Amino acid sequence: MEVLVTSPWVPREWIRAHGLEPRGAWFAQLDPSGALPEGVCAFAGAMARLHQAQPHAGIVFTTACDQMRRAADATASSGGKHAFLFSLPATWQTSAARKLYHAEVARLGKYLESLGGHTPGEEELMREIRRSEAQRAHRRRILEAGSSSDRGVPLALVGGPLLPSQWSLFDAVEAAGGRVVLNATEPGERSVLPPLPPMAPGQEAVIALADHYFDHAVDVFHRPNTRLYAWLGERLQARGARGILLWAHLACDLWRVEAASLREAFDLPVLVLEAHRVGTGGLRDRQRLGAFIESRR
């Protein structure tokens, strides 16, 4: 059976432990026509659908923001049987906040166990671990040999879901004269966890596993939001980029209000590109996006 996952902070590991399949949603085949009503984010808005259209799969909600928690709830009062709603803290700085995460990953477990999962042991668990290091090992090296191509004003894209029908974004971007050193989006490289470090002696993995996933997240919707601040800061000198493009869909407050923080704390411009629907923006936003590189060269 297939869980949907909406959040890279969900463990994937512990899902396939239990003996269903984790699917990131971003890369699920969406439909981008779908009216949405005033206010709703469209990616939001595109999760309920999604469920609506895979009825029998599960799917995992967080509380990452308003809009999700609306969509989850959205999800329930039509009849989705298979919902589950996990709570993320919003706070990283206490040993509170690390008990509710764990509390909800065991939470996790006995949902997966609704749905036709198993108690995983504990080497069933670790050989999921360690399939799941071994993927990300391979995008750190793809991400860390980067792009052959110097050409182009190097930009950092930061911000929340990009779905695959707007991933030409990208092109937009090359087109324009620019390039993207740096994909802080969700699924891109912000998404990516660093290596699972040595466990201690008599811990337990989904333990190890919760702390590494609760110590690395790297989000908006934290509070504070150093995490995010020290993770980008790092790597945009690093990348030597000369601007930000600040990818938001339109109802996304949490990222939307980031703007003017961003450039006072890396003194780069910031352009702000709003995602309408699912699908990619319109003229408008291409034109604006070609007046932005041009004035970084």
The other form holds:
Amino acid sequence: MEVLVTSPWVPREWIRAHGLEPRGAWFAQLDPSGALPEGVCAFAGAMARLHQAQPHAGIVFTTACDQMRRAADATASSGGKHAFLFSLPATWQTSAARKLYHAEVARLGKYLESLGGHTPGEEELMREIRRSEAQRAHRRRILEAGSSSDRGVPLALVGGPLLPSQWSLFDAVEAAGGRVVLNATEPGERSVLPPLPPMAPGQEAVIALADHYFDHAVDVFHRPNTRLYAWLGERLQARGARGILLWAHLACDLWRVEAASLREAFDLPVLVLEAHRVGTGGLRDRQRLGAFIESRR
Amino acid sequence: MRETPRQICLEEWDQRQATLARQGGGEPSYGGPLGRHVEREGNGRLRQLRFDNSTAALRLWNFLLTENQRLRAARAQGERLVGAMKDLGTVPVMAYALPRVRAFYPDGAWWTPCLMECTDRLLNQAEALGADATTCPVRAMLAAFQNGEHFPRPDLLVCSAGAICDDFSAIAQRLERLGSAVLWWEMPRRREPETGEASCALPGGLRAPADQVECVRDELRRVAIALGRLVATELTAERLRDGIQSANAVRRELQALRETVYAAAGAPLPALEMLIAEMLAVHFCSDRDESRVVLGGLVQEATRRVAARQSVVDETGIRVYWVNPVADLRAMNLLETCGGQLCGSDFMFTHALDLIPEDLPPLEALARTALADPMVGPVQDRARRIVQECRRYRVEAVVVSRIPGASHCAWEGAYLREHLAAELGVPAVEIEVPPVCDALLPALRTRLQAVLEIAQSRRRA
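Would you mind generating the form predicted in complex with the partner chain now that we have the form predicted on its own?
Next comes the full complex, and the chain you just saw is listed first.
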């Protein structure tokens, strides 16, 4: 059974160890039609409709933002039987927040069992952890190798979910004379955890896994969101980014309001690109993008 | 001098206040003509409002409009100021349990653009600071912090994080980036306990998993330590217990007021004054003892009017339940102009109206109360409480008021309107009220009149 996951901060290994197939909701077949109420984030709206399109799949929402948790409410009220709302703590510096995250991972396990999954043994979970580690290592190698081309103005793409229907953004950037040297959207590089450190003797795998996710999640919703800035700061400098493209879904306050802080923190110009449900917007957006890149040559 | 209950304009109130003063009306230290708030503080919106003509209402308005002065005076006398953000009702209970501490909500600055009819330019300044018009009018707070012209900068800033509105969370984060340190505390999204899971009863008839209560209790303990450090005095369980009792005394007055007004055949007090009165529960308008006196005066007035079979609006007015506070106070007047009367409300902080349990360890009691916040749980819970109140107060129509830009309204507005209409069998309408709604008055009036006319025709049928 597939379990659609709407956030990179829900441990995939845990789902797979239960015998179920985790799938990033970013890659699901989203229905771009149908009106959304004014003010509803297009991504959250699409997630709320996912269970209708795939009623037999499980779907894990998170409390990363108000829009998403309310999308979970909407799913529940329209009869979504297989929906689960994972409480992602916004704070990250206290034992209470860590405990909350641990409890949610345990609760997720019970939910997975309710979908037909089985309680994983320690070795089973370790196997999935190793498998995910290998996949991440492969992704990290690709990212470290970078692009073979050094043509174009180096830019960072920072923001929320970037869906396959929106990948033409990369073409638009290149056509305008730029290149993306850092993809800090979801599920881009920002979603790739660092290697799991060796586990302490006697430590339970699920605890080590939960701690790893809890300690390395890098996102805008954290309070304070200093980890995001530290993570960005290192990479923006290392890759010589000359500007930031801020990818914010319509009605996504969490990312949009960061524009001014990003500008100040990194002394880089920021262009806010509003994420449309399909594609990368129209002529106006392309012209803005072109003008922005031209100004950074 | 008692007059027949009615709504009067600012000029009439000032004349009446002058007469009362000549007769030795005995106003509190912050009393006086309401017009001075226009002249001195630029609260020009008062000229557009219609006020209840009781001395209790005059006291309420003067109490509300002198809050910033009260905070500045407290600061001058060496008291410490705590800026509580977003939790609407929990942290102030803790802060007032300590000596020489006052807590207020900088969030309250969201009404400044309304009161000053945008002459404060706070919304423009907020936009320049990074929070544009796609966010809720609470962004005014950001500019108010920066220019320091409205409320004094608090000595400690505390903000709940987690299950809160995105726009508020983003604005508070921006505030911190601009240099105001924030003590963040986790507020998990409340959920239904699962089968067999240990759970606790919350005020308002809700339940939450024991784990969540424990999490909030631990977080509030951190807040308590920070508050204690502020005045080098430990916030002991005993102090907290006293603080809870005092907060409950205020809440009891408010409960009595709501019951008297909302259950009456004809509303003895107008919608606008009820909105302001309910706000007092959140942080006592920076004076806990006085807020109780102010509310007590309103209860007395409402009770007297009910006994005398007097109401401030037409007794035949359609009984309306109002969901969410309005960014422009004038919208509350509009309800009565259109033939409605306020008979129930959920202004987003019903957890601040419920009594805090006094038979539990105080931090546990506060944690349970905080978790009962209608905005941290599923909208279905909020709707359930609204349905109960609507039935209790024989409501005939529901108004769901959207706050422009607020992340929660986009989702819950439509659900509440549809669910409440279906569940209660009464007409419901969704409106959006910006900080100054003058330009939208015809449209707002039409929408309100439409829903009230439907209710009227149902009554006739």
